[in-house]
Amino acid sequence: MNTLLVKDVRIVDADHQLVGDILIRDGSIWALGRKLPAPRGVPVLQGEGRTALPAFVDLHAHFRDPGFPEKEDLLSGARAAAHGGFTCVSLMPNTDPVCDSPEVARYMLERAREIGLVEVYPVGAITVDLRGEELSPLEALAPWVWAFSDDGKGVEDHELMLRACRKAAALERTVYPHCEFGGLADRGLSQELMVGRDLWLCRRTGCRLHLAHISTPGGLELVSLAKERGLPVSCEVTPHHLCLTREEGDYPVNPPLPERETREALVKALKGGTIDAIATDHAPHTPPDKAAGAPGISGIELAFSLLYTRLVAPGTISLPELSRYLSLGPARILGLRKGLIRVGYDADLVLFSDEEFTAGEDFFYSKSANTPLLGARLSGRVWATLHRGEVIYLDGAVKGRDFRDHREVIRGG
């Protein structure tokens, strides 16, 4: 039986706050309260006044496995996720081979179970090889994936996307589009046109729709209108679109970093409830690829600290609000019993402190450190990550990699 007592923490989730202890048994939260007694023989994790949050759930990440081990693989990606406080990660299909067959999705799931750090939830490709010409075998993929996406590319063929939405609705799987038409210089308009089309397809077919990395006020306005009409739609925004601007440096990402006014509109939409989740779009690249202009940020390890430093610390949003978007919202989209610190929920937890740190190259467990935050001073450092009651990251060490003896931190009961 997996049993642990987490002592002396400030417990915060989307709905409540208290100071006390958390008793974990068999992977679930068993009890909450002040000065809980440690059952005989049960190890104790001394929180020493740190804050405990529900562990984070990332709906959008690239672990580059199979196909691009020089950038990332499932092991390094899982270590990076644990380091950043994430215990569940949805993996996009632009691997090599593309995740357009059950074999690739099964490989991701089996390899993740073998590693034993975090849960992965594969996304299957909408079209074969992401070419936008022929539907993938969605029926065969459905048992292994939770959603279908051609992430990085919008499916521009209307008839093809209509068929995909109808099949996804029948299979009870989510359509997860990258909303962008090619050939338009105005990237915002490009996004909004495809958001509008896909919302109409959602209305016509009844498919569940989750929109990737929305980055324009117009796109969010369309989502808000769709929700008012009761459509089964959700959307995400990235930490870098909420916290960084083009004026600070035009770091190449897709969609592009916003201007200051747009960033402020995204934050306003976050506070207003239009946005359902914050997703990292973790996109590791090698230095040569990044120098050649490859878009993307290696973001899963710094997502929480960036959001805490730029939004929570100055009072723009509260810590419970951040927990809603990093944990509860994405957990609900995936249908997981996670995202709250409640009796009966999975014991997926993050403990952090207000400690400041520098995000130097030696900070990262990912194989890639392509981020405009390299060398930045941030606060809100993750100290421990627990997955189903098991400590997978603690005080500078990930389980399975130099996981030093923590007898001074975890003591027998």
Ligand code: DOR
Second form
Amino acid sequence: MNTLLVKDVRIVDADHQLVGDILIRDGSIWALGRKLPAPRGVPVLQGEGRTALPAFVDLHAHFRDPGFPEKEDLLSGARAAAHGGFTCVSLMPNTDPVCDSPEVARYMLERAREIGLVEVYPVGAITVDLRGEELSPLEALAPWVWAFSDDGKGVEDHELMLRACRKAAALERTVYPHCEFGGLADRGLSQELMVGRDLWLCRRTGCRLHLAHISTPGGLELVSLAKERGLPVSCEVTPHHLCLTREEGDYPVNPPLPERETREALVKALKGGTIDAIATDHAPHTPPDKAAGAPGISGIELAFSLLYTRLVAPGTISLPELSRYLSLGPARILGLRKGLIRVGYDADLVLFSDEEFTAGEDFFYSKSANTPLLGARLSGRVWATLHRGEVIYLDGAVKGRDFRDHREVIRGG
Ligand code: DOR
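Could the form predicted together with the ligand be shown next, to go alongside the form predicted alone?
Entire complex below, previous chain first.
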């Protein structure tokens, strides 16, 4: 039987806060409270001085597997996720081959199961080879994926997108568009136009829509109006669009980093009900690819610390609010019994401390450290990650890689 007692920890989720213990049994949260008795033989993880949150759920990551092992693969990506406090990742289809067939989605699921660290939720491509010309076999893909996306570029052909939305509605799968029309110098407008079109397609077809990395106040305004009208729509914003600005350094990423005022507007929107999730858009690239202009930030390992340092520590948002965006919101979108520290929920937890640290090259489990945060001083360091009660990351070591004898940390058992 898989049991563990996390003791004397500050427990925070989107709904409540307390100081106490968490008893885990068979992968679920079994009991919560002050001074829970430790049943005989149950190992204890002493959490004093640390805060426990529900583990994070990332709706948007690129693990580049199959196809680009020099950037990332399912193993290095899973380790990076565990290190960053994530236990569930939804993976984008811009692999090679593209995830436009059940075989590729099945490979991802089977490989993730073999690795046994985090849960993987593949996203299938809307169009064959992401070329925007012909629909992928959406019916065949549907059993293996939760959503359809041509992430990296928007589907420009209106007729094709209309057909995709109709099929997705019939298959009860989410349409997850990358909203940017090509060929417009005004990148903000290119996003707003496509958000508007896709919301209209959602209204026409009744498909569920989840909008990737919204980065403009105009885009959020449209989402807010659509929600007022009761459309089945959700959206995500990335940590880098919430925390970094072009003025600090124009690091190449799609959509581009915001100007200061835009960033402030995005942060303000975290206070309303428009944003459902913060998703990393973890996009690892090799140094030569980056030098050649590849857009993207390797973000899954620093997402929490960046948000904690820049938004929670200064009091802009509270820790329960951050927990809503990193855990409960995305877990609900995926339909998981996760995202809260509550009896009966999966025992997916993160323990962190306020410790300050510097993210140097040796910090990363990802194969790629393409981030403008390299060398930055951050606080809110993940100390442990638990997936269904199993410790998958602890104090500088990932399960299956460099787990040293951690009996001095986990007592008894
Ligand atoms: O910056 C980005 N990089 N944005 C995307 O939408 C795709 C991603 C990638 O795959 O590298």
